[in-house]
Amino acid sequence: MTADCDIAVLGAGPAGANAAIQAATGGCSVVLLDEAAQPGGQVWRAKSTSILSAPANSESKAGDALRRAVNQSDITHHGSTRVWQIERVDDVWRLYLLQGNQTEKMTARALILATGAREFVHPIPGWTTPGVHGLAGATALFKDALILPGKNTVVAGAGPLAFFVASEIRRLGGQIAAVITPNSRSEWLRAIPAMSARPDLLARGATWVADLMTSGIPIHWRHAVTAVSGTSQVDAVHFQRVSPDWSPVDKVRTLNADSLCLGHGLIPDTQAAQLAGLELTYRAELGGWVARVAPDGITEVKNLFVCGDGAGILGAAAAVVQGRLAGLAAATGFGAQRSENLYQQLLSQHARAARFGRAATALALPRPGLNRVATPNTIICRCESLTLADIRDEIRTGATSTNAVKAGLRAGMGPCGGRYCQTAVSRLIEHTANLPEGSVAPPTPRPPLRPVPLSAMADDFNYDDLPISKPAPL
């Protein structure tokens, strides 16, 4: 089978551009596909073409630099597409698309997955309610559209990321009314000396808590919020002590607030890869289940190659140099020529922010107290209405892995496709059951990776071509 080109690259954030990028310069036909009409990712995800102006910070400019570097190279870039199919025929990887509201299929000599991350917002009571938003889906609506999520918020979650949106909540004007951290001061001080790998990261996270010190903001350390209340909007925030397992001790206290930024870390977003045909292996300091990969992008199904979060939560700065490895592996394959400095200089360079990025990634790791906070009628599944009670049940009757819980319950069947859910459940049971951590795999991933409108599924398809039999005689 003749393929559309020598790579595809599925995704198009800091990994997969960069990716795209240096296999292109080796001369390789590339097609770049991403869900976002520009380039950039969720760490650096482009304005919305309404904002005709906006403050300038790091994020912002290394977006604008990686979305020329993709308008200048040889790429062929197909934003506001979804990829929902991934099969391997003859050889050949084939991919099956959704642009606009048109299916299309294109083939691929080697594939490249950068899918990112995922982030994970464990289930406390009232975490469905109006204006309780994730910490990455705040990061999105200050970068695309620059709006606040409310007048006074409350910013808690474990690791740099609650940092972030506490400092970019107030550099956009916003109030914050206290920030609450499961993390100890004494974690992030044990965190400085593998951190202290990338001197620059490490300084940018000191001036953020810098600043919110010196402006009198409140910093819960070892505190995590425990239950939302509010039934159209939130009206007040309730948080607790934590023991070091994150379970709640002590007094219940109250904040009141009209919004809350919440986020206990990010998961790799692996779909696709076990689509294409990896299996999947735990790895509690990459964020949880991934796909064996080598530093350089490479896996252990032929011309298939994974970077970025996807293949482990090691941060924007290790994904650019991963996706770089990855497109060299790419094209070496293909014939280009491989300058062993340039390979030996990004080996090193991944080294060093891979040590950082488990840095911050062992202080946003969920731990088992959380397990303690959910209710019985807390909502577990969103997309179903499947409170902790249902899931439990379920599980005692059996259930003991997120296929079955999924088929008994449809827990993963809705339209997110288990993204918000199946971590939560994973856990749940672990703990109801009494496994250990990391014991009960995600659920195996169906086509499509991503919802599609039935019409574009059903095509130009006429039933009247149908061909029915005519009616039995009586």
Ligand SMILES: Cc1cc2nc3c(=O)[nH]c(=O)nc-3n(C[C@H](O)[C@H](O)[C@H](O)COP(=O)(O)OP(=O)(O)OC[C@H]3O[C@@H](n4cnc5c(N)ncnc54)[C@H](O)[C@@H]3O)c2cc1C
Given for the second form:
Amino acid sequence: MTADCDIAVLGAGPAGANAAIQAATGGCSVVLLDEAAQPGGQVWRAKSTSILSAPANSESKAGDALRRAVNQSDITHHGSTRVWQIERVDDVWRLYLLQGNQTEKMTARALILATGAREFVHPIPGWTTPGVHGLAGATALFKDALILPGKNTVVAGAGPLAFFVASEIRRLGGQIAAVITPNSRSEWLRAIPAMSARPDLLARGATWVADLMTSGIPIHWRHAVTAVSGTSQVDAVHFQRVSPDWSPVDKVRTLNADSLCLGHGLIPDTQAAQLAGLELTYRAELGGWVARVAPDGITEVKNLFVCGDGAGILGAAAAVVQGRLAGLAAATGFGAQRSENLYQQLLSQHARAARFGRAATALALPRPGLNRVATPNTIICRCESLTLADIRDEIRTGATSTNAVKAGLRAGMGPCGGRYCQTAVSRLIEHTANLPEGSVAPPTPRPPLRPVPLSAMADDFNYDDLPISKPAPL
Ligand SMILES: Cc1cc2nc3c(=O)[nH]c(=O)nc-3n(C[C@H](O)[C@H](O)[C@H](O)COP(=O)(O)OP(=O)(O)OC[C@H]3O[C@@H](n4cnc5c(N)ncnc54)[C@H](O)[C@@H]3O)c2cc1C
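Switch from the form predicted alone to the form predicted together with this ligand and print that structure.
Zooming out: every chain and molecule, the one shown earlier first.
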């Protein structure tokens, strides 16, 4: 079968866009697909038209440079395009796309997956109250439209993202009631040698913390938010000291606030990789369940490459370099010349960025004590309104896999496709059934990867083509 292009790249963030540029430089025909209208991914997302005149910062400049590079290349970029199914047919990749309400198919000889990460928010009592935002999700509010999460915000979470979000809210004129992080100061100090592999990024993080401290914003180290109150809006945030495994250990304290940014790390988005045939293994240092991927993006499946946070949470700097390596590897497979010098340089840049990324991921990786925070009435699956008690009862009747909980209760079958609840459900099974961390895998992914209208899935199917068997003789 002849393919529409040499290489299709799914995801136009730092990893995917750089993979596409590198592969196109090697002379390959490349199609770059993303559901966002413009390249940039999560970290370098483009501003909406309403805030185009807002002052530039280092991230918007990096995003603009990436978008210019994509525009100036020979890449065919399809923005606002969702990929909802991936198949391998006769040695060629077939992708099912949704553009508006139109479904399309395309084929490629090689596929590079750069699908990034999704945010993990561990359910706590009251976390579904209006005014609670994901920590990573809050960055989308500022970058997209300069919107603040509220008038007086508590920022709570592990790793560097909490400090970035708090410092950014302050820079944009918002008020921070407090920053609450389960990490201790000594954990941060221990992470510094590894983070020094990228002194520029370390210095940037230090600026956020220094900015908060000099402005007198309280930082509660080794504390976690354990409940939120409010009915139609957050009115108070409750927090406690936590032990090194993040179990709440002390009296509850309360802060008045109208909003909360809450996050417990990022999870590699692996559903596309699973649909393409890759098996996952649990790698805590990479943020959870990931496919086996070499630093240059090569996987166990021929002509399938994975790069960026979807291969393990190592951050944007590592994603850029791994994207270039994956683009180089894919193009080399189609006869492009590979400069050994460039390849070695990229490998060593990736090793440095990955060292920094692993240290940041280790700080943010959710710990077992978090499982002690939710109460029986806490919602775990928002789409299906399933509580901790509902899911725990199902586990106690023998449902000790995410597939079994999904089949029994529909957890993960709502509009989010399990992207918000599946990690919480895995952790709940481990905790309830006394299994080790990382032993309960995500559910088997099923198409569609993204919500698709039934008419698009039915395609050109004709009911008249249904074979109807003859009536049985009476
Ligand atoms: C909500 C969120 C906010 C974040 N904010 C920051 C931040 O402010 N600073 C920071 O340092 N790090 C941030 N991160 C982490 C950051 O995403 C990465 O380190 C970096 O962007 C990784 O680059 P990437 O190219 O691997 O993935 P991404 O930048 O996430 O790019 C992946 C792209 O794939 C696309 N995609 C995935 N699946 C499909 C599909 N089926 N169909 C079509 N398109 C698809 C997505 O739309 C996305 O544009 C954030 C993460 C998340 C989840």
